[in-house]
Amino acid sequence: MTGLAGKSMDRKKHRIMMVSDFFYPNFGGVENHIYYLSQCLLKLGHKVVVVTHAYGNRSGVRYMTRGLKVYYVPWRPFVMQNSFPTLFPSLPIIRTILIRERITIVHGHQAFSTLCHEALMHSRTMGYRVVFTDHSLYGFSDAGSIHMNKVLQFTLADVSQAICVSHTSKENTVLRSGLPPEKVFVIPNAVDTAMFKPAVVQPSRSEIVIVVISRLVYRKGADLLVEVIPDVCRLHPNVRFIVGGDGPKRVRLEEMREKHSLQDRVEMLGAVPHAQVRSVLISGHIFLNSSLTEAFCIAILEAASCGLLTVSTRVGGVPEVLPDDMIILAEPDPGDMVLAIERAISMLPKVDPQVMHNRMRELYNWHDVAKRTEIVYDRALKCPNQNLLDRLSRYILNIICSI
């Protein structure tokens, strides 16, 4: 046997325990990290369970692909798919699921997660190593974000270690959170190329069709679309535009279609199920981004991935995802997304999917952020483990400085 095929066999086998209000059956780049991420380390060999709110009729105990268990806990989400804020009444059910699947490991996902919190905070209380993973950016100005900074401050202010999907990411998180910087890893998110492949038979380049798949809510840059699509037919009476998702802002977007009488090109798809994405994006040519921040943004890489060419707003961590001969960014304002559209018309002669799709198998794989991962639980295990008067010290001073 080699050094390296032992080294591996050698390395500690963590029992872990993923914790969001967000997961399957709703579904976004938090519910789609979560579950190919725990599939990636079953596949290592380590043991997750997944503990999220009930959706539905969906509640208690279930099993996912390669026996990914699911602890469905019966409560319903508050707002926002998110379930309300207990506190104290979370512990005995997560003392329960601790102890049950002797969980070596709590990774707590997204900051707007409040079942996230708690686990992190009673698993602290228990002695158990936690890592929290930050999927989204967040301001310092709003209401909203006030809010949820002063809950990160006290909520990390004991965490092991913190990981980040893009370097802008960190960068705001550590601000928000005051966590030492040594502290955040920045791992990527990646993408199924096996699930998102370009089409066998490519569209037709006589007409251009240009595919937006997002939520459609301020935040996605709804209200960019409604002015952006119709000067771009106005400009190429050859283009049509596909628009996947639902959201508050449809109705903007159904105003604007009936306006400007674009019926015929513009076709609203309303929500589109994660396994029919792929047939959506293999049906265009181009994909449009209008998001006015994202930390990531996986979306840009399934489309990458089905040899699609790219324009986005350069916003976050948007710039981080591709090399710049894939993508084309433009600042968030109308006229500058159609000039950005317009460049990607001239460049679509130049793409060839297939090589598209090659490019980011090699670029983003889900087994290598599951490997990098994997090094942030075994550097969680070496923290040392804080008596409870050193604990309580660290909160305080957090509630005095948020004061």
Given for the second form:
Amino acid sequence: MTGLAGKSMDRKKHRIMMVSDFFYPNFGGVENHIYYLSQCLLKLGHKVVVVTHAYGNRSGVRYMTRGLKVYYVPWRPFVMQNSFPTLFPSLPIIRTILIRERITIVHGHQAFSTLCHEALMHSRTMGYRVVFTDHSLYGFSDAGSIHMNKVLQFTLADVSQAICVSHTSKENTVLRSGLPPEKVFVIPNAVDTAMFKPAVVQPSRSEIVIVVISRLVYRKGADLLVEVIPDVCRLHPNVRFIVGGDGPKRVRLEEMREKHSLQDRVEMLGAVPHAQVRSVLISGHIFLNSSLTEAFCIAILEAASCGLLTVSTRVGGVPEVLPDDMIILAEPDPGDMVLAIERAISMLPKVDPQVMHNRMRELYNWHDVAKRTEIVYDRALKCPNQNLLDRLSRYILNIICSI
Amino acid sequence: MDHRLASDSPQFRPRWRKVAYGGMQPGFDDNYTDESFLEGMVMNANVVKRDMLKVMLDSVSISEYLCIVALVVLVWTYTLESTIDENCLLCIDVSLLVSGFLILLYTPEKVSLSILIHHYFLNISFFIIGLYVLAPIYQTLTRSISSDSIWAVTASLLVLHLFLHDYSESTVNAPGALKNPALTSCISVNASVVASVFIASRLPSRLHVFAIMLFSLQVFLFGPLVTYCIKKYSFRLHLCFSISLMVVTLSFVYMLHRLLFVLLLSLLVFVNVVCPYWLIRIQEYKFEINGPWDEAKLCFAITD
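Moving from the form predicted on its own, what structure would you give for the form predicted together with the partner chain?
Every component of the complex follows; first up is the chain already shown.
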């Protein structure tokens, strides 16, 4: 007993640098993941700093809750919040931060963050152990993905350990980067269940409200919604839709609403700030996710935590996210999705939002994620340090393979 | 101790499941990989087996168009050398126009005489009048530029035209066609028009300029449409037409210059024999991966 306690006491505390182009004030799955993971690691007694690029006039060092130190490196993003790929000019500032904060582990996030790739490369050169988390899926067919995959092979050539958010994402990353599967860990995202509680007063079931919250873009399946919503409204006169989110496909949805005269049954909210997502979710009974590709999908977790029954397309890592009785999966085809929504409506009387919320609290927890990530850091520190010659030969192997 | 026991005896050990919920699965590390790993991966699902003969026959349309462009260049050269005079050129123009219309009329069933007259006849007459009015401007357009630059720019524009040309369809569509042409094929058409303007600006008289412009535009704009119609009507006819075109072009080029003849011949052999063989050879290195991570395809058309 004392041995165990003693062991956990002298367990080595890490000094971690999280690096990614994506962090608050930007909003999304990656930003959320870095923030909550850092908070929980700080709680476990580790030191965490976050490095990202400057957002607007927010540049320099900022502190967040629990003393989380954030370096907003004064580089401007050039496209989609990515900093300009420069390879070497980023070395001095990365090196300064690494030395000043006495970092032991560097943890990069997201495959299309240039800052992350550069920081990982420089830290490897300086002999640090690096961990990389991949948050998204990529195909192998179009020119953009082929380029991304080559970059990934290059940076991941000598990464100590990698983390993926779902098993599908792990398969994808292993194929793209050529890492051995035993070096890739699956640690999913989680949800802050305290923030997403079901409504105290349940909305009445005389009218069924289906909630959609997503960016209205092609990849999120906005075109599927255009086909599905009129069909469901026709079949079920007591169903109402609430659509939160904005994007280029919003016009198509509004056209659909006009064409089928559904103005009183389809409410379009526009972009919903993250702080208000819960209040939109709790006014509904069913959550509909129509993504065409998804590595994990935090939105489903948030909806389930609010006690909503989820209907989703069977794509990417979505089937792994929830137990079968909490989610209804459909093929990404309007007919099948309408059937799935009908099944969800018939299941609705048996669903108790509070029970669902309690189950979610057991299934997902950021502290659990942090503990599992801690194990990955321990493993990374045990990895033998390769010398430069080894590293170079691996890079050259990559170059030959790519030719 | 309990934990050790549980993991040692297989009947108590819970099976590993491919799920992300519920935290770390007892008895398994997060990097556990079982035999279900990558079982959803499909390799080379959409690869088409290619047949050498078919590829060779398909590549005939490329060499056909190469020959058409070579013939245009021949006409340009002879006009610049004054071997062909303007009246002869106008005769060629008229005969090309008439034969083109006849082919359009007789090959596809859908282009009826009334559409032909309404759609084409009016447009083409406007086009010819416009060209005639603008001929003096074309003639003096590049007077301040030296001829060497003109040859160089024309040659590179033609190469660009050939490189970006849409060999599978025609950029100028038949009336009622739904598909809009791609950006690259539009650039290609424009490059050929600019090249014709440059060549026309080196000619001595207004009538020359008009005749050569009309000729080149007819070929570059409507040539692909005519050959496309022939190909759609009958593949055999298309083959005969292409082969005779190749023979004619090669013989004319032979008369002009030996080295150019050798170059054109080797280009045709390269396009028709070497490239198909090459394509078939590199097919075996084809490696295509599909799996659950791919973006789902929508099974309906999006009408914007």
